[in-house]
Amino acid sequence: MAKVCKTKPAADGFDMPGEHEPHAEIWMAWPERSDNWRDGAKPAQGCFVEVARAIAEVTPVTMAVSAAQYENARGRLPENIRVVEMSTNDSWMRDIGPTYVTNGQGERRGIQWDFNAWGGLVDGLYFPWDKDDQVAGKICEILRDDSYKAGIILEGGAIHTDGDGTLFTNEECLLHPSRNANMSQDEIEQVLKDNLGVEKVLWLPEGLFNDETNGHIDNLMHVVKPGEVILSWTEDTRDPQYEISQRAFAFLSNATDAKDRTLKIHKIHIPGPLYLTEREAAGIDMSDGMEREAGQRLAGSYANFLITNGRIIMPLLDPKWDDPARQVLQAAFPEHEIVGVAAREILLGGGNIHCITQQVPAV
């Protein structure tokens, strides 16, 4: 049986091991809010069904669904898909599913944070997000996993880890005022030594320009592995980006890991910039805590990428830069297959690849 842990996972001799180590499987979890997902949620339904499909080729796939749409989903999803019923408000599995931890010895564990979508009430994205805070604890319990609560509010996408004692996250999302206000940055910096396991964390400053997540790490930049990163770059010096690229690039650079070693960057150009259109915009039904209006900027980036025993699944988002983003994937991952899925309309609703999956280590 499944039991939560009174004990802290570091202290157990657990920590998170890096998104390029082997995974038993990945968890998604199907879309069809109205007021985030244009047209009734068909065509990001479609392309969650290719995501699954592209990491089903060498990972196996849980895909959580709502009793109302689970026959949909059944019916679009290949056979070797795992569909689930679980509630859920929305569909961002990084956010909502557990971080796993694992000790070395074949066992794992999985650390259930507190979700407030992205701001509770301060300026989270939508009331009520509680069937969201319960996914991370119902996965544990299929899984028949021991857990731990951390007890403090944070999400999968606020984090990168290099599994060799370095996490990566950065300012504007883990020291908004509208996830852990009591809490100093010296406070929550000991909560993700205590639960990750990690030795170092280094804080960036800032994530993606107009990122309505308060700028996630994983928008920014990826881990490749220990002492390798990707990061969000641009050359316009007109696009605000620019100077949220260079801050970044100049902290990465300066910076050393847990192990002393100095960071390799590989630059990645963003897509775009990209646009809500007026037709997409015209099919998503409108609400209180999501802006969805034409001509918002998009948080267009290729570093939400997912690695996955052996592959990389890349968001395609733009003709122009698709394939310099692949290149440079090429380039830092040689021993992986790139593979590439249309991804606009996982975009339109706020993010991307990496957003909508999380991975459970293989032990």
The other form holds:
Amino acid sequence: MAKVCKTKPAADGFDMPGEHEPHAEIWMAWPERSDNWRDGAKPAQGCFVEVARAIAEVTPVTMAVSAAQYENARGRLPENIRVVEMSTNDSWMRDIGPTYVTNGQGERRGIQWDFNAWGGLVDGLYFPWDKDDQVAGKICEILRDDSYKAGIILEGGAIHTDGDGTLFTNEECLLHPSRNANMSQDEIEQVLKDNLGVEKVLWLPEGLFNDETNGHIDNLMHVVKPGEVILSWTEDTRDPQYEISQRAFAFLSNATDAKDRTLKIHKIHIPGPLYLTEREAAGIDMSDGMEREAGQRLAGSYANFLITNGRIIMPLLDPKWDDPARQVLQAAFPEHEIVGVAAREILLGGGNIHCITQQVPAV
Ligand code: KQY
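To test you: the structure above is the form predicted on its own. What is the structure of the form predicted together with 6-aminohexanamide?
Next comes the full complex, and the chain you just saw is listed first.
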């Protein structure tokens, strides 16, 4: 029986492994809401199938699907992908799935964060979000894994760890008044340490330009391994992203991690800039939370990739910048196979491949 522990992970000897460490499986959730995904989510569904297929060649994949979409998803997905019926409000598994911690003795446990659709009633993207909020607990039940309730509003895309004591996050997101307005930065940091078993939290100032999650760290940067990161970059001084990347670079260049290492930083140029087209905007239902207007700048980033069991699943977003991005990734991950998936349809929903996947570590 899976139980919800009343203790804290770090005190129990658990911490969060890095994404570069081995995975037992990856979870995803099937897209269908028509105020986020254009044309009834059909193009996005095709894209999710390709991401799942690329992952499933190296790591087992489970897709959570609503009852209404079960038959469609089962029919479109390859047989080696497990499809389970589960209610969600949308399909950002990184943010609604459990964040796993392990104890080095063959045990893993899930952390259930509180989820409020990236800002609740202040600036959240949809209401209600109750089904998304239940997903982490349901996955732990299905996998018969014990879990913890951290008691803080946080999404998985707002944190990156190196698995060696360091956590990367940013002030724009975690200190945003729409998350945990009653908590100080020190209190939030303590919750991160207690739950993720990290010793040092590196607080970058902000996330990628115009990111509707209040600047998730997983859209700005990624961790290669302890002591090495990938950072979204542009040389275009007229782009608002320029100053953001400069500040992040200055911060990371002057930082030391939990083991007192300075960081090697791989710069990866952003695609575009990319904008929502008239045709794309016309295919998205209007709603209160999400702004989807033609001409809007999209938060495109090559840092939003998944590392899984020797493979990098990277988004393909722009013929001009896809190859340079692939080269940066291959140089940073010389032993990994880099697999690109056309991912504009995921970007139209506000995130990318890292945001739609959540790993369960191997123990
Ligand atoms: O960046 C992520 N981890 C999720 C993006 C959510 C966008 C919702 N429309």
